[in-house]
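Take a look at this single chain, the form predicted alone, given in structure tokens.
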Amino acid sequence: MALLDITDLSLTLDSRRLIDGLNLILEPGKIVGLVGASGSGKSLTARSIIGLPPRGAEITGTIMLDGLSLLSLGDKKLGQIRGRDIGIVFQDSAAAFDPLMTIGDHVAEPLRWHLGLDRKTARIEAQRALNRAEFPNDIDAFSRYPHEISGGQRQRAMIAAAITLSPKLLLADEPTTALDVTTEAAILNLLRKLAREDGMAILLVSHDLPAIATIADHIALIETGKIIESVGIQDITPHRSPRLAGLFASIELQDSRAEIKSGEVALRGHSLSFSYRDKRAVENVSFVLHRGECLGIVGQSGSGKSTLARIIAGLSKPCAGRIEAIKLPCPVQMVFQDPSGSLNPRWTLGQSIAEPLHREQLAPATRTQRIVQALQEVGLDASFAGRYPHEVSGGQAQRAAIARAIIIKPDIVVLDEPVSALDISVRSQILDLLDGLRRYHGLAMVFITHDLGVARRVADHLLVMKDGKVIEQGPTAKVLAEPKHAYTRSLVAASPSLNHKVFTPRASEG
């Protein structure tokens, strides 16, 4: 019997049909993966289930939870159901937590709100939920604030808060985005464990098809507000689900990248070290970067890879060692993970793209010409110069961020997780774009990523970092195919996009 039954759900906002006749069924103890590109309607569907659609939206159809019609309920009743019968895990754990509340108090809050437990009893029950979510025992959740723990630990705490009342349904909206592969695997395994042990139904919303495929019983592909394919994981075949099978095939082909010849040395790092207070974030790291080469840096959260990137970009100064640029000056530009956070929301894209030109005394016509040229090189037309960040998609915003980086024709571009929040098709477009820019400009690139599939796709040479040290390095294909260090082997084993068993139809459980 279905726990969640969505029938002919439609949502209209400002005369636009954003969800169109959507049907979805979820049974107890089962995990359904809802996948789709940015703007496809997957997160909007999840928000509609919990009664939090955009203001002014018109909704028709039915959403039944264990025989109860959710769309017919008022705000007060829905507020009682959220947290008690429906647990929610959001993508951005940092934004979901009140920075003035401890982690433990966040987990205890649903117990006090819904059950009226006193503070002491709520803390005891909250600790049990934290233990179930495998939150580290050596961290006192009731004395730590959100900014004092890692992203993976915050995500476990959010799961603990979501399951503390043993809800019937858990909605997980992009719960592993931007987490490293081992932390992602641990979070996904935890979700699967909850479904099997508690009979909890889980709707897992994500653009990360390989990750979903590791735990889902059923996958639904949504496009422009419609579910166009919905099949059991074991039925993903070109005949029964051509679109899903095609997406899986495109992921498997990520390692078939045309080789780009590298040239002379562009940059050397000599015994680089960097410390935050008493913690050594980078320790004795050396590397060589050639012109036209892409150097990939991978590792878990906290391994030091982003700190090393900041040193290379000149945003942080090493406390020991040195960076040697073979050619001077050696312009270095940086592209960040979140384009919406790195582009000024009050500036047009054209203004942001032109920002690196502030040192050049250019005539207005020449300045405009440079902006248009940069836009065209990243596949955007001139009209995008007048748009604001909120008026474009995530992929278009990232293209604009890349245009800003290349407008001064730098020798080196440092990219810190530039595609982790993008869906599969857009990610592939951005990676192809970067390959093209390397060929055209002879750029040297430093690419930071937690996704080993992406590293295989773009990087010629790979550094594997752990606890601030480079523990393994070499040609990317060789490092990933024949990892020598146990840590590297664990990263490869935990990476859905490298584990080809994921793409083989598997028998459903139970």
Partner chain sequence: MNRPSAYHRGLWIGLAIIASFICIALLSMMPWMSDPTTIRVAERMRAPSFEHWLGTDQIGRDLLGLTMRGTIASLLVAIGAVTIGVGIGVPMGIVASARENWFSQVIMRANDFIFAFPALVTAILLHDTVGSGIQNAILAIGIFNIPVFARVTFNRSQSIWTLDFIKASRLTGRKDLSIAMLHVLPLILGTIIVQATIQLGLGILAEAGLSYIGLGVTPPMPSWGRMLNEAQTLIGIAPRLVLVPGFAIVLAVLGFTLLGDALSEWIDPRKGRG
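Moving on from the form predicted alone, please list the structure of the form predicted together with the partner chain.
FYI, this one's just the chain on its own, none of its partners or other molecules.
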């Protein structure tokens, strides 16, 4: 019998239909991945299950949890079910914790609230849950506050808090999106273990298809509030699930990198170092960037790659070392990870794109022409100039940010995780766009990413960073095929989008 049975669920908000007749079944011990682009309704579905839809939303249909109709329950009853029968893990572990409560008390809270346990017993139980979630033993959870532990550890603590009461259903909303690859792989393994060993059903909501594919038994693809494909992981074939198979194919990375040109040197970094509050963020890093070349900088979060990006762009001054550049007609431009944060929300895309032009005295007509031209180069039509960031999708906003970076035709563009915040289907298009711009303008690019799959696709040269130091560098294909350093090997092994075995054979069986 199904543990969770969603039948014909619809949700209307402000007379817009955001979930439209959705059906989903979840069995005990199984992991179902709900995959979709942002705005597809996947998070709304999750919020409807736990009875926290946006205020003013009208919901129809039924959600049955173990024979109990959730939509007909009152707030009080739902409050009892949340935490006891349904455990919840959110994306942003930093925001989900009360900064003034220790980690341990967070995990113990559901025990005291739902079971009324006294402080001491609750702590013992909480420690047991922490151990199950593989929270490091050497950290005393009851004396540490959320900001004192890493993102991966916080995520484990949140999972511990969600499983203290052994819920039947675990709802994980983008649980690994904010984590780097190795931590991501560890968290996903933990979730799979919980499902296998405790018979917990897990609904994994994410836009990250490779991540979901590594652990889910079943994948449901959601688009504009409808499940358009729902298949077992074994059955993903172009014939039975054309859309999912197509998405997998678009992650498939073609090794079509052109041979490295030994062109003119555009930028040279000499033993760069940067310290922040006595912490060495970048240590003795040297590199060469040629004209028209793409230099990939890979590493986990905290490896110093973003600091290095800021130094290259000239936003931070290195504490030691220097940057030597050919005479640049204009400063290095930059594209950032989060398209929504890289555009002023009160400015139209046209205003943002035109900002670099402020030093050139241009006639209004010429200015408009330049904006339209830049928009066209990034594949947007002229009408986008008048739109605001909240009126366009993440991919379109990122295209606009790229347009802003290239409008003054710089020689060098630094891209800091430019596709990490985007949906997979859009990712590939943006990478193609960047590749095209690089070829067309002879642009040199510094491409920061934690995703080796992306790095393999775009970078000619690779710089692997760990703890502020470059531990390996060389031509991309060589570094990835024969990694010399143990750390690089672990990165390659942990990268879901490089590890074809995870899904490729299944996808091509049919």
